[in-house]
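Coming up is one lone chain in structure tokens, specifically the form predicted alone.
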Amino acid sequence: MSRKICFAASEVAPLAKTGGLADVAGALGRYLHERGHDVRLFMPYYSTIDLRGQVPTAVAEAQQVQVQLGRQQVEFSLHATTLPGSDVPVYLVHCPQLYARDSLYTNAADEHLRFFLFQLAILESCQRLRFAPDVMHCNDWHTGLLPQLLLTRYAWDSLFARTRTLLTIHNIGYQGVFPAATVTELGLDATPGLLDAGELSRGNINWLRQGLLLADAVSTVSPAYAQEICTPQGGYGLDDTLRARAAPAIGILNGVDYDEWNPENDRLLSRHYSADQPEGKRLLKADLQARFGLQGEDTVPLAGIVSRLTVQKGFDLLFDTLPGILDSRPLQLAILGTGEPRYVSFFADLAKRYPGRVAFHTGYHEELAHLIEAGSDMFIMPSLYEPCGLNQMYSLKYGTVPIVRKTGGLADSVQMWDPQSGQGTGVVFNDFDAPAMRWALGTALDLYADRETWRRIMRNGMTRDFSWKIQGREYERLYDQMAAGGS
């Protein structure tokens, strides 16, 4: 049955991104428009926005609309457009007040008012287009007020009497945590009884928990991280939230848009290749050599590393391993990456100390990302913590074989190897320390020595299939349960 679902999210690719959320409203609202849903996606229409060309158009019933923001009014325009290369409309919420700034987020003082007028725009703009959603699909704390929002300020209007409100977290790190004075300037304390106690006792509202506490249904981004995130270690803080919760949180582990990310048609390759035909990954591989100047023999192990450079990317357990290994063990590495200035320092020195063995490239470059998916032979991805991760999809689909530990959406979705069945796409390690670390690395330039097993590991990657032609029926299945009354 086709749905009414209003899909909100602070980033939405390829117009704004920052990360995984961006990805999921994006290629989600392709595939959920395709299916014939009426999936309308909102955003702030921040300034450093890239249309592709495109020229939004002013909606006629929002244009300079007034809201209350604590004791504020500040006014708002919605534009139009649609996703680049689709007819999947996109609103964006016009605000330059708040909104024309540097980067998407912000540690300004203003920053709870900018999502809060987000918040407000996106119903405000369903009543003037008198869009009556099945599926409110809030994204992460930017949109965790809606399911409050609902229940208090707009209750009144019939429009939403049938609405349902589902938040996804994509990552439980991020809460939106603010002073519980703005509790009162944005006018929640109207309702007191909604607002999480244990916070405000502790000078604070967490919007994210305010979305546990009130959304009729919560869903993750992969079904092993929606069990982590119910426990101490893993829930920060929210685990006894989502614990007392009446239906648990549901996982639904990201898709993969193999319309960009394929290597038989990839747009930024040279050379395409197939799990059938895979001779131009070995040319990609001599290609990925000489534009990172990496010096050697094919038959020499490349291991790719594309990431943000950040604590919860598990950099810290290469610290001590990545010298042994490659001191003793014939390994090239190729990095792409910025971040946190210990781990920026850690590869530019290992790229000082190992010339010709060791490249890293600083940033983020679109192209170059694609070049180290399909040219490397491994792809390293030590997370303390993932809620899906992406890279390791894509790394599957290009032959590239991944080296995760056992964590969220890598546990979902890559088996380490058996020898005594065939199957099995990777190397998955446990423990979170060197030790368990150095076994992965030592135990994947193992299996690269015998090529026939090696050919066999690439081959099981390349052929699962992660599309959101599959994951995307998880969502749907849940939008349809919970517009019949469940969650």
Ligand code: GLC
Second form
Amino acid sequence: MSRKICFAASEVAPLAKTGGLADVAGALGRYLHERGHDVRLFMPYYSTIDLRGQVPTAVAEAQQVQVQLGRQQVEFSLHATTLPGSDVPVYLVHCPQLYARDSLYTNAADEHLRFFLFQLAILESCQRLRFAPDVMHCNDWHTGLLPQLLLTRYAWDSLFARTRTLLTIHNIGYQGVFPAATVTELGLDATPGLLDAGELSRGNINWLRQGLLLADAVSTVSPAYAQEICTPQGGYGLDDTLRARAAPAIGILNGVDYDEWNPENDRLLSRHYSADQPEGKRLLKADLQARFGLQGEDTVPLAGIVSRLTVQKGFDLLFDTLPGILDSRPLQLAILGTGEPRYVSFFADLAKRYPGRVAFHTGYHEELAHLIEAGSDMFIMPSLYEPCGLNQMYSLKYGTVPIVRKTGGLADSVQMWDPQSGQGTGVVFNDFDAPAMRWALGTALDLYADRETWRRIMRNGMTRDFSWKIQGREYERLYDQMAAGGS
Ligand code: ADP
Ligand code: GLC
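Previous: the form predicted alone; requested now: the form predicted in complex with the named molecule:
Full complex below, order starting with the chain above.
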């Protein structure tokens, strides 16, 4: 059945992206639209947005809308565009005072105002467009207060009478925690019973927790992560709230947008290849080596990394393991990432210490991300935790064997190679410690040396299908369940 879905996300690819949330918002939005749903994406109109040459149009019904934002009146205007190359509607909340910044997220004192305005603007815009969503699909903390706003400030409006709220957790490590003073500032204390008392007693409001308390349904981006976040180790303080919900969080593995990530037709690659015609991969490896200044035979195994460099991604495990492996075995590394200085300097130092064998490009670079996926033999993702992770699924498609820790979506999407059955798509290790990491890298290099086996592992991965055609159905089923009154 066709549904009206308001999809609220702080980033949507390719318009604005820092990580996987953007990929998911863009691709799931596209999938739902193709399936005939009236899905409308909302995101802030960042000054850094990449509109790919499209010029958004002002939405006549929602221009110069005044809203009370704490002590100030703030004005926003709604602009409409589409996901590039499609007619999937995207609404951009224009408010230069809040969104004309160097980055999507900031540490500025008004960060709470930036995303509070975003949420108010979504609801104000639905009203002005007379758009009555069946599902308000919220994503992460930036949209975590929408369920509460619908139960309070907007409860009077019968437009939303049938609207059910879904909150998808993409990363429970980021929660939107602000001082309790902002509760009064934003007028969130009108219905104090809805606020989490524990947070208030600690002097905070936690937007993600508020969402988990009040959303009709909660989902997250892999079945394994759905379990992990209910434990004290994985819940980052929110496990109690999740366990207290009547229905558990539902785990739906992210899909992959194979229009963007497919070695057979990748627009950012100069050559193409497939499981049956793998020749292009060898040439792309040579391109990657040349581009990154990696020297030596193309038979030397090349491992890639493309990542935000944060503690979540588990690179601490490489500190004590990579140098030893580089000293004792042939291996090259191509690394692309931005983030915390400790990781940036680790990789930069490694590149200095092993010139021609380790290359590090710091920055965000779409094309290099695709080249690393295509040109590498293996891909390293030792995450401490990983709600879903997309790069391991891209790697599978590109015949780039993933080396992953058994956590969250990595556990759900990569199977350890089993020589007995000939099944398996990568190297999977369990413990978050140096011996396990060392074992995984060593095992991958041993397997690589056995060409026949390696080709089999590559092929196993390349034939796996994580497309949205499969994963998107799960969201449709969830929407149906919610509309029927369950969650
Ligand atoms: P997360 O959302 O936690 O960062 P995911 O694996 O879900 O992890 O998604 C990361 C996405 O961001 C992938 O599409 C990946 O290719 C991309 N990405 C991460 N870092 C960079 C970078 N430095 N340059 C280009 N793309 C990047
Ligand atoms: C988050 C997670 C990542 C996930 C992405 C999209 O950024 O860290 O694992 O794939 O969201 O859901």
